[in-house]
Amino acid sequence: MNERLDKILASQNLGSRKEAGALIRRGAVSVNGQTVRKPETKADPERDEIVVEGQRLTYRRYVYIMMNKPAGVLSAANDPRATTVVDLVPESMRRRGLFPAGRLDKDTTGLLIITDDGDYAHRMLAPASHVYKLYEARLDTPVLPGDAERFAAGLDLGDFTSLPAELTLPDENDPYVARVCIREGKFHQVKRMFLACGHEVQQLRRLRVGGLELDPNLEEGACRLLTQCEAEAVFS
C-alpha cells in the first residue's frame, strides 16, 4: 500500500513528520536506490526498499512488546499522576497509540505485552478466543487439599462465579507458591479467587499468556520486541 515517505519515516519513530520531511529534503532518504527530496513521495513500505541515512529500514506496521512488568506500575498508556507501562517503553520501540493489551494489577508483576494494534488486542482479548494466562502466586497460608476441586468448579466471587481453572503446586514442598490458569481477566480475579478459598495473595506474577511464556533473561521493567511468531503464539 503506498503512503507519503515521510509519513512513512514518521510511523516508524523516526521522528516528527516535520522532522522525517526536513531529513527527506536533505537528500538523506532513498527509495529502491533512488534518492528522493520530496516529503509528498509515495512508497510502498512493505515493498520497497527504503534507506535513511545509509540504514535500511525495517518496517513495521505494527509493534509488539513483551514487558516484564514491575510492581508499583499502572497498566495504563498514560497517567497524569502515575508511573505507566507505556512510560517505562525505551525510545527506541515508541510508537504513536502504544497501550497494554489487557492489564496487571497495580503490585502484579510479569508479562505484559504492550502494542499498538488495536484488533491484536481485541483478539487477544475475546472470550470467544479462549486465550488462557498463567499465574504464579505466594499465599500468606498453604494451599489445601480440595482448593484444585474448587478452582475447577468455579468460585463464587458474589458479583460472578469464575469459570472453571486449573490450581496446580510448582513445588510440592513448598505449598505456599500456587499456579493458576485461568481464561478470563477480571478485575483482581485472581487474588479473589485465593481469598474465596481463605488464601491472600502475597505476590502475583504473570508467566503466560497463551502460548507465549515470559522471556526467563527479561529483568522487571525490561522490554523487548516481540517476532511475528512470538505475538501470534498467544493464540495457540
Ligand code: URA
The other form holds:
Amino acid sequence: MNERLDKILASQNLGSRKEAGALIRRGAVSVNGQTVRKPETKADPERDEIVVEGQRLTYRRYVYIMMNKPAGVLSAANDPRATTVVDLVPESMRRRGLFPAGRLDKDTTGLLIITDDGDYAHRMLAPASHVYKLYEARLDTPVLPGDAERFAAGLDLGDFTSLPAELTLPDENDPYVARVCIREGKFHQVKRMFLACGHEVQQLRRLRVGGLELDPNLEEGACRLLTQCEAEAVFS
Ligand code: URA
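Shown: the form predicted alone; wanted: the form predicted in complex with the ligand:
Once more the chain from above appears, this time first in line as the rest of the complex follows.
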C-alpha cells in the first residue's frame, strides 16, 4: 500500500512527521536506489527498498513487544497517577497506539505482550481462541492433596465456576510453589482460584501465553521485540 514517505518514517520511530520530512529534504532517504527529496512522495513500505542514512529500513506495520512486567506498574497504556507498562517501553520501541494485550494485576510479574495491533490483541483475548496462560504462584500455605483435583473439576468462585484447570508442582520439595494453566482471564482469577482452596497468593508470575514463553534472559522491567513468528506462537 502506498503511503507518504514522511508518514512511513514517522511510523517507524524515525522522528516526528516534521523531523522525517527534514530528513527527506536533506537527501538522506532513498527509495529503490533513487534519492527522494519530497516528503509527500509515495512509497510502498512493504515492497519498496527504503534506505535512511545508509541503512535499509526494516518496515514493521505493527510491533509486538515482550515485557517481563515488574511488580508495581499498571497494565494500562497511560494513567495520570501511576507508572504504566507502556511508560516502561524503551524509546527505541516506542510508537503511538501501544497498549498491553491483556492485563496482569499491579503486583503480578512476568510475560506481557505490548502491541499496537488491535486485531491481534482481540484475537488473543477472545475466549474462542483458547489461548492458555501458565502462571506460577507462591502461596502462604502448602498445596494440599486434592487441590489439583479441585482445580481440574472447576472451582465455584461465587459469580462463576472456573473452567477445568491444571495445577502442578514444579518442585516436589517446595509445596508452596504451584503452577496453574488456565484459558480464562477473569479479574484476579488465579488468586481467587487459590483462595477457594484456602491459599493466599503471595507472588504471581506469568510464564507462558499460548506457545510463547517468557524469555528467561529478560530481566524484570525489560522488553524485547518479538518476531512475527514469535508473536503468532501465542496461537499455537
Ligand atoms: N490471575 C490473577 O489473579 N492475577 C493476574 O494478574 C493474572 C491472573
